[in-house]
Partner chain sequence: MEFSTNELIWAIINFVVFFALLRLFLYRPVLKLLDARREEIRNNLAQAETARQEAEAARAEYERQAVKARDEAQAVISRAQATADKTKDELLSQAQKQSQEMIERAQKAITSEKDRALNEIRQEIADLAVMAASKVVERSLDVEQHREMVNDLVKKMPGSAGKAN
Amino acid sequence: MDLLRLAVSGGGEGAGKSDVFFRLPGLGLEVTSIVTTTWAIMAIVLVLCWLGTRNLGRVPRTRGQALLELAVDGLRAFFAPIVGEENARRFLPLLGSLFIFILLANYSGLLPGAGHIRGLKAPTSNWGVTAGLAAVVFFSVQYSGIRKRGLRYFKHMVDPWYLSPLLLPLGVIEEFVRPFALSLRLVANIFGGEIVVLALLMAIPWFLPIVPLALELIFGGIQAFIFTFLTAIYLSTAVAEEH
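The form predicted alone, please: structure of the chain above, on its own.
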């Protein structure tokens, strides 16, 4: 129980206060380690995108552009059977952004001192962040479905019409539950993995727990993949002609 309490609190007495990295002057808003790590991930992604796209040409002249085009084409080819070729091009920015952010957020929890020093904590170990990602998925699915099919998108909630008083509330609940179930799965796996690594570090502090860290690398990638893959399925269902 002491270990679990330590893991939940972020370590030691007063850890709840130490999680606040700084306060915005004049506004009094607290900036936590989750926020600073999220900002750092976004900055890294922006810099890498700028470096990778600043000298693009119609024909790849650099190895970096060739690798970038290979990655984009590979992702589009992967999502095409799920959402269709045309939709794969349209949804790729959203799906790619979700995958990259979640992957980097998961791996940030494996950095030395993550969760125990101010300013560094895995964003996906906090349900507020994963719930925000779920909200993005929810509104993206609804927007895509309405844009593609109009009000016919909601037909599945009231068909057959004589059961609509029962089906409509269930349909609305289902639309909310699907993405938020993803957020709970993601935060539970990342937070649980952090507790396991912390327990092993406390049990064998003189030896690096290679196996748990390797498993966390694998699980972090799998969780990012599952979240993105299921998002693609939800989008595919929303834009399908027969809903």
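Moving on from the form predicted alone, kindly provide the form predicted in complex with its partner chain as a structure.
What comes next is one chain alone, with no partners or other molecules.
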């Protein structure tokens, strides 16, 4: 039960000082297990990309290059029908990075010992992390909309002007509900899944936890997909000219 309680407390306030590796002087930022896991994910992905794209040939020379090309082109082909060819090209770096980041963060929670050994904890099982990602999405959507359409971006909030007392607050609330929902949906799924696996592991320690583990494998992918899918829709509606 200690294991579970540690997992439930999120290794944060509950576990207290034990999870903080060090503080950044002056900034008050603490490096926790979640931060180190994030760094590890970033490092792995970036090193792979660096190795794969070190000497790109017009005809793929290495397996790594072929794989990276497949990934980038696959992501583009995946987003194209949702947001259109042009938007898929423009938003690919953001959407692709989000997808890779969330997917690996979700899956890091499936590694043995994740959540109860120091330095390894699924980043997306913490609401702060998903809220941070959602904040990035929020600012990207606003930035893209305003950059592409200027003040017309806000038109839908005041369109029939006589309805604007109603539309304006609704529009503003909606803009904030979106990232809120994005972050909470992701964290609730990953965190909930983690707890289910742990609870089953302790209640019925035999073969049964295989089932929720396999479930987590599916759900982790689906959640990364949903997060980026909705981000793609928000971005494309923000830059779309009204007809």
